[in-house]
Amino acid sequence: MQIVKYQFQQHGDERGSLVALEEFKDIPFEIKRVYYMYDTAKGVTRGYHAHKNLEQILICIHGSCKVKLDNGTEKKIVYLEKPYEGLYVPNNMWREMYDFSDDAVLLVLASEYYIEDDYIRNYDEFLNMLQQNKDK
């Protein structure tokens, strides 16, 4: 499994730092939805799903967290702690976000609007879908 992390261009001077993101330039897709997670309680894991079509970029804009990615055959853990670094999560990839620092804010840029039918929330169904796609 290839992990793709984007290093976004930082602009800064004595006033502070800024990162600007543009779809199809810094982000590899059209951004149709933006949301963020914060005040995540200790020990809580978020995610536990995959998407059939949706792609995402995850950016921990404050604090830190870990992301477990699973493509059905391989699992990798990615540490996010830099507000200028984004983790690409393709479709058909199981994800779990956990080990959030107390001050963590995880920003998500999504390629699609919220569509419940795009979610795969059961891990066994996820594995079955991958097998069916492989058999085609």
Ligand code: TYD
Second form
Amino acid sequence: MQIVKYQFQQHGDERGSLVALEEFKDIPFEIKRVYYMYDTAKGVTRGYHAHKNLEQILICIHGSCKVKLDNGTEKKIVYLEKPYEGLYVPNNMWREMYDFSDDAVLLVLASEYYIEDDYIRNYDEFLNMLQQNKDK
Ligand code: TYD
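Alternate state requested, the form predicted together with the named molecule (shown: the form predicted alone):
Okay, now the whole complex, with that chain kicking things off.
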């Protein structure tokens, strides 16, 4: 499994740093939704789902967290700790986010609006869907 981690351009000077993200330029899709997680309680794991169509970029803009990606055959763990790094998460990928630092803010750029029907929240269902896609 190939992990796609974007290194965004940093505009830094003596005043500090700035990152600008534009759809189809820095981000490989139209950004239809932005959401972020913060004040995550200790020991919590979020996610536990995959998406049928949605693509996302995860950016830990403050603090740090880990992301486990699982494509049904392989699992990889990615550490996010830089506000200028973005992890691409394609569709059909099970994800779990955990080990959030107290100050972590995890920003997510999403290619679609919130559609509950796009979620696969059951791991066996996820594996079944991958098999069905293969059989097509
Ligand atoms: P949830 O899907 O449980 O978050 P995660 O799986 O990443 O831990 O979402 C938590 C709540 O927020 C749930 O009630 C749905 C709501 N929500 C929205 O209304 N819009 C969104 O874009 C997202 C991601 C969640």
